[in-house]
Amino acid sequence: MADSTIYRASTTAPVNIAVVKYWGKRDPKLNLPTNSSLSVTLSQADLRTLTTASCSASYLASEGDSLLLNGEPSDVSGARTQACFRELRTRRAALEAADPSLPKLSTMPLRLVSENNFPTAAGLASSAAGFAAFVRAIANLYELPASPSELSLIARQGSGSACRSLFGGYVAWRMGSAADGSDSMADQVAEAAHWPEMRALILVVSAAKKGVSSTSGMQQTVATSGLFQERIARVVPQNMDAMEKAIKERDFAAFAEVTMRDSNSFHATCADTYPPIFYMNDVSRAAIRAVEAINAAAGRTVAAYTFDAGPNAVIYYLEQDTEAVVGTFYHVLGDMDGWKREVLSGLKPTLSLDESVAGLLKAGVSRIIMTGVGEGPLKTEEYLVAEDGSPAKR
């Protein structure tokens, strides 16, 4: 009798926000970057992707592999997704060849169901969490004896920054130099517990899909920006060294300066692209002015802004400076969704922002996300695929 078992595995994976940015590919097919990068993994209590991977001989081979993302069918025929499927299946097939008693999971169609608890394609690194969860869930399903760094080689082929979401804490993606990409992988610079006081306040400026995707934006920048060559040759290597030192020494002032300078450098290369790319807008620039005002009022650097390929502001600060940072933004944006009431208790604003800055923020920010440094992917018994192989009712 044919095996009709539904094999399942679930994992959650976190969002990461880079403080030294990845931008540009030296090999688009293998997703190899033109520079190394470094990020902070954010808490899954606030931002996560949950993915269940399942396979069964009872799934119709004619239907092939499938992915249901936030309740909608998602295309898995793209070269990046197929590269991940292929690599994971090859690794499982090797295990099955070495131990014939293992069920032949590598030959069965895969059904994946995935949910984000944050807006997709809005500049919140949804593809990073998505591909990290996708790869980790299948690796768990296939019981692969692979380290997070080894899995990062696979996740990188789906989404470059996904390789960093396979670790918690503070994570570097080493660009590597091998033509086949075998040394372009992520490693952990420091675990979350090394500097647990790190916090992030995210001002969601627009939950709409980006006008210029990261993939096409990168290609334009590499092809046309003169500033970009300076960035990858000198700016990023210096920032990587300075950032690793700042994290190891828990030096927030140094961390903040590198974070803000690197964000500025990245967006300068976007503006230097021909035609120019503008991911930030007037609301983003108002957030920068607000951070500068907060730091000036404190007489030291207590907040650091950074912007990925989108207008959302991510503001890093330490827990001890919550009143100076969060208090100021709450005074302006207190009626927005997303504030954590337990953090706000007793907070007083230490300064009033300039009226034009406050006005732009009030008109342009749609919600708040409060979070902090967190852990990497976590295995879970929460399944999005039911025991009969259908999407679970939730």
Contents of the next structure:
2 protein chains.
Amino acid sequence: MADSTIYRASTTAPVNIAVVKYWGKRDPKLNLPTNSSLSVTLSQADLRTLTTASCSASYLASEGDSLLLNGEPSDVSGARTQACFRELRTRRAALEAADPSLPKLSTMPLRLVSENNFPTAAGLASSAAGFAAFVRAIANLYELPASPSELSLIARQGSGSACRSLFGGYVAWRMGSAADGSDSMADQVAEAAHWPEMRALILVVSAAKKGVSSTSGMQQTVATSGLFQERIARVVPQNMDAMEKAIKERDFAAFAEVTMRDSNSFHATCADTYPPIFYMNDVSRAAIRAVEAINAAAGRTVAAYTFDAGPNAVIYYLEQDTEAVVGTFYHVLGDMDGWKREVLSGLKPTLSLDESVAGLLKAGVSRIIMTGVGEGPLKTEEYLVAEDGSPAKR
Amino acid sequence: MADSTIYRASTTAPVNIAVVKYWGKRDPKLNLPTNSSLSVTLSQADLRTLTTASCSASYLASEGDSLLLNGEPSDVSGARTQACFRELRTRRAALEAADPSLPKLSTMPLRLVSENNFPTAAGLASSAAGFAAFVRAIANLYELPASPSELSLIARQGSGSACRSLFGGYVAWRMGSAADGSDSMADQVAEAAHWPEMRALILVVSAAKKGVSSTSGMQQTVATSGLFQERIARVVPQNMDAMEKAIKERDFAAFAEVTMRDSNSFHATCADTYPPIFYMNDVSRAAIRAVEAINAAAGRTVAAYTFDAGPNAVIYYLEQDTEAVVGTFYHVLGDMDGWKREVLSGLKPTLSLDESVAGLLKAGVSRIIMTGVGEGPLKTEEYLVAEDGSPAKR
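Cool, the form predicted alone is there; where's the form predicted in complex with a further copy of the same chain?
Okay, now the whole complex, with that chain kicking things off.
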């Protein structure tokens, strides 16, 4: 008689924004990076993926494994997704072999349902949160004793930066040296509680056109940039050391300088790629000028910009400097969606930006996201798969 | 009794646009560069400075040396201009010492009048042509036996890139190694007649705001870019070798690739400067995309972009590819001033550009300059100083 039990487990996972950037694979198949990287995990109250993993002997084997992402069936046949399924099943199968009393979940089709709480339009790299939630949810379902670092090895194979989303706070991805990637994993440099005042203001910039995907872009850089080797051999190792020190000492000025320099270095190697890759546009550059003006007006470093593979500006600042940083942008971009008005009530702009800078921001920024440093993946009793195994009605 | 003779000599000098860029001084006082560079001298029919140098015992010593530039008195007290005066007078004085029959021009005040035949608004680096004409005119006045390379040593002290404007055709500035700069001078890689089909289409882009001056910008890059050392130690030497070979072999595809890669590398080190320096804007980047589209449509490399310390795009191409290159831009920018309509009559656009690219170009390009490779400074009987020593009426 067939066991019709529906096994379910849910987790949320956060987005992370790197302050020392991952750009370049030394092994594209295993997703092994050319350099280590370091990121800040952002609060799931503002940006998170919720994923439910379920399996059952009653699921049709012919359907195989499936993923419903934001209500749309998503292809799981890709090599990276398959690698994650395989790694997780292998570990579950080992538990089942060691303890025959365990249900044979590793043999059952997996049904995953996943949703983001932020607009895909925001163009935020959601693959990090997505693969982190994917791996964490299945690990919960399989009751794997794996640590976050062990799971980061698996998530890394789905999406490199996903390995950093298995931790909260301040997270390093160590590039490692083993050919099989067994030492290329994430660890926590400091938990969110170590430096809880860290905030991030995200200016979502509407790109005229989607740029080169980061997966192909980074390999074009590795192959053609004459400056890239210097970045990975000398610049990034120095930035990693300086950034870990800045975080341990809660030294925002040092954190900010390394963050801005590393973003500049990363985009410089993109511009040095042949043909050149440009992720930032005139609006992004206006955000840089605004941050420079804010720091100059404050007489100290209160804000740091960083840009990923797109035009959005992520601006880190400390909670106590909200007025100097957020107040200035709010003065120019107050009409946009996404402001936490309650936080802003009574904020006075301490500075009015240069007209050309303000004009570019007004014309090019499409929405705001206000968030801050946050926790890692959280187990939840909220399920996106109903008890009968069907996608939960929302 | 005072000799009231007015001694006069006139020359024209060309603009040059580098295809391997000069960026960085190892000795700011002597204008010694961190790397060699290579440029194409542009035709003086389109872009030139005309300078008349004159001197006379009848000029008031109290007036000292003077320069009238485009009708405006220009300060000659700067260290660089003074260095040029000093170097030239020293050489004249040596001739006078060797031959007492020579008039003592080295003791007389110099009166220089200079005019450009192109709009200053074009934001083209006119200092190269200006200092080349300045040095060449005084050398003619003093009847110095100096070779163009010897004069390039002097012009270099006025403005680094000016040393390349003392030659026509394809010109290298060898960085040299001597501490006193005695071996940091220009030489001719090939004359214009070696590869006369080289053309340049300049898209003059209206910059919202003047960027950082190249003099201060390049020193900020030297001081702060983590990638700059790699450019000067490895990238530029390779580009110099490849570029000389491409020119000697008249290999446009190779010339174009090195030109584009070196421009990208230079602007990458600007973006890696802290704080970052951005000379290119979204219009400049649209010009790059247009050149890439033109080359893709042609199925071979027919156009090469390069950018100096500003947003203007200089696009090199060969005369036989005028239709593929100029035809495409004329289709989009036909309303602008500066087209040589006679060259264009009957040109069909072989390609219509992507709408976002065309839109950015239409909105951001303010005028066109069509020119090509040309000759070095030319002695002329056209004087900007009248026989009585006063500025000539124009």
